[in-house]
Amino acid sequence: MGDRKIGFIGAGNMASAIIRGITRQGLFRGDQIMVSAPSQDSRDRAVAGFGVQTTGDNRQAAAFGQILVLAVKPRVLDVIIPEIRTSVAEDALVISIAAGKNLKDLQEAFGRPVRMVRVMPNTPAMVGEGMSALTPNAQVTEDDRAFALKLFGVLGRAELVPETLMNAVTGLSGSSPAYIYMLIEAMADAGVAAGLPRAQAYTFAAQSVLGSAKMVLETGLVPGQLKDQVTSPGGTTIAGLRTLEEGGFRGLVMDGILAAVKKSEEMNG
């Protein structure tokens, strides 16, 4: 990325991940990187392994770069932004990865008209496997866009969606990880129950997500086509399917994700 700098206010998992992400894919350099956060510990944890500089004043972050990371939470930024409003330089873009903050309300909370984007990204970040949805704001460049992509990009990937469908995103990918776990959990307590090692069945479990994700993914087959392909006629896993689709499998799962929406929704107004 050139001599331009970057600024984090808050060194939480996600922050920690995004410079994880950029120093290793060499987008920046750790003294092209400052981290505010309000304990010593905190500041430590941002900079091992990293190099980065770190403040606990935020306004010195929010000065420090041409790109400013917001990534506290919601209610942190209602205190946060009223005192780094005038240290954002005008031409700075600033990033937002507060679930439940909208472009607007962000927007007012600047008081000016800034360059922004939102974006919800995803605890698979922290491993470099994330899926970060982005809205930008009607101030940003492409050259803005195609820089916020690539950012996101380095935790796994990426793409630009209208913020109107943020509250689907967050029902989708931003709280089915939990989703996953579950399913993994369950998964390996069959294992177990069938004789399985615990810590067997939870690498059997795992791996068999994550191979069938990177299936959908690299193949260009629809999951359905894919279920196919592994279901034999009179076999054993057209056994367990019809065992799940008399559970109410799908509807399940459609209805947890669509709880959330709805819940998203609620807490947006």
Ligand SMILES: NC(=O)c1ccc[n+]([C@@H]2O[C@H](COP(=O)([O-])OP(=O)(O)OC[C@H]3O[C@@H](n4cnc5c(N)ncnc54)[C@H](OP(=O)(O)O)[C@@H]3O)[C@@H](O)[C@H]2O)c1
Given for the second form:
Amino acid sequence: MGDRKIGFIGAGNMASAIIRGITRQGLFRGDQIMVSAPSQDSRDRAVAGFGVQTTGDNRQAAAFGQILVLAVKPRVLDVIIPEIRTSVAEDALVISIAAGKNLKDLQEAFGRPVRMVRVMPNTPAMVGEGMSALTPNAQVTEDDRAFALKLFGVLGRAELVPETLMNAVTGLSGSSPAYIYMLIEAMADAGVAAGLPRAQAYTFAAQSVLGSAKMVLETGLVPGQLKDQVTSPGGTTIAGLRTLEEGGFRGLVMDGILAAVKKSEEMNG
Ligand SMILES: NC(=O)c1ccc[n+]([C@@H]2O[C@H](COP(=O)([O-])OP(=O)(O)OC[C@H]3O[C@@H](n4cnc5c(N)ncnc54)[C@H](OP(=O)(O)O)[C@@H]3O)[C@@H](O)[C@H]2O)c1
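And the form predicted in complex with the named molecule, for comparison with the form predicted alone?
Now the complete complex, all chains and molecules, led by this one.
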């Protein structure tokens, strides 16, 4: 990233994940990064080992670089934008990861045209396997777009979506890690019920989910084809699938995700 500098407002889970990703991948050095948060504790925790600069003054972090990441809770953003808007450079690229904050409202809060990208990441970003959806506003240049995709690409995968699909993304990639953890827990419980030690049951369940996800992403085959490959006639898998179908597994998963999408629409319009 040459000598570009990047500021972060907020030093929580997501800011730490991004800082870890961009420093490990060599996109930015520690001295090209400044982070602000109210408590010394959370600044120290977020940036330990990365050599970044920290401050308790949001305006200092806002003025620091050509790129500014807003990584605070959505309700905090309402307070922060009026505080920092005159400190942000005219030509800065602002990236907001606040769930449910749309580009129009963010733009209005700044009170002037700002190059801005709205991003919906998810928590697996903390281990470099996140899924991020990005929507740039009209002011964003081709370079900004490529940069933002690269930035969130180091945290896993990143794709552009129209802002109208942000609620769908929130329900799918934003919320579904929780459903997958629940699935892994249930799979492991079944393993324990069938005699496996608890710790081993988690490993067998989690690695099976990880491996299956990689098969979908890397083989180019659709899930139905991969399912059929595992399902031999009269075998164990078809017995399991039949029970899941009888219990409405697929419909239930779809309903769960659509309930999250609906909730996101209700909350954010
Ligand atoms: N976690 C997710 O799965 C996820 C997924 C998608 C999007 N997001 C979005 O990412 C954003 C950050 O989420 P997170 O999980 O990283 O939250 P978090 O861990 O709670 O971190 C929030 C950070 O904001 C700081 N903060 C609070 N008030 C502040 C203020 N007035 N000025 C500057 N910093 C302030 C906090 O500092 P102190 O600790 O010092 O108070 C903390 O470092 C949210 O908008 C969320 O919607 C999160």
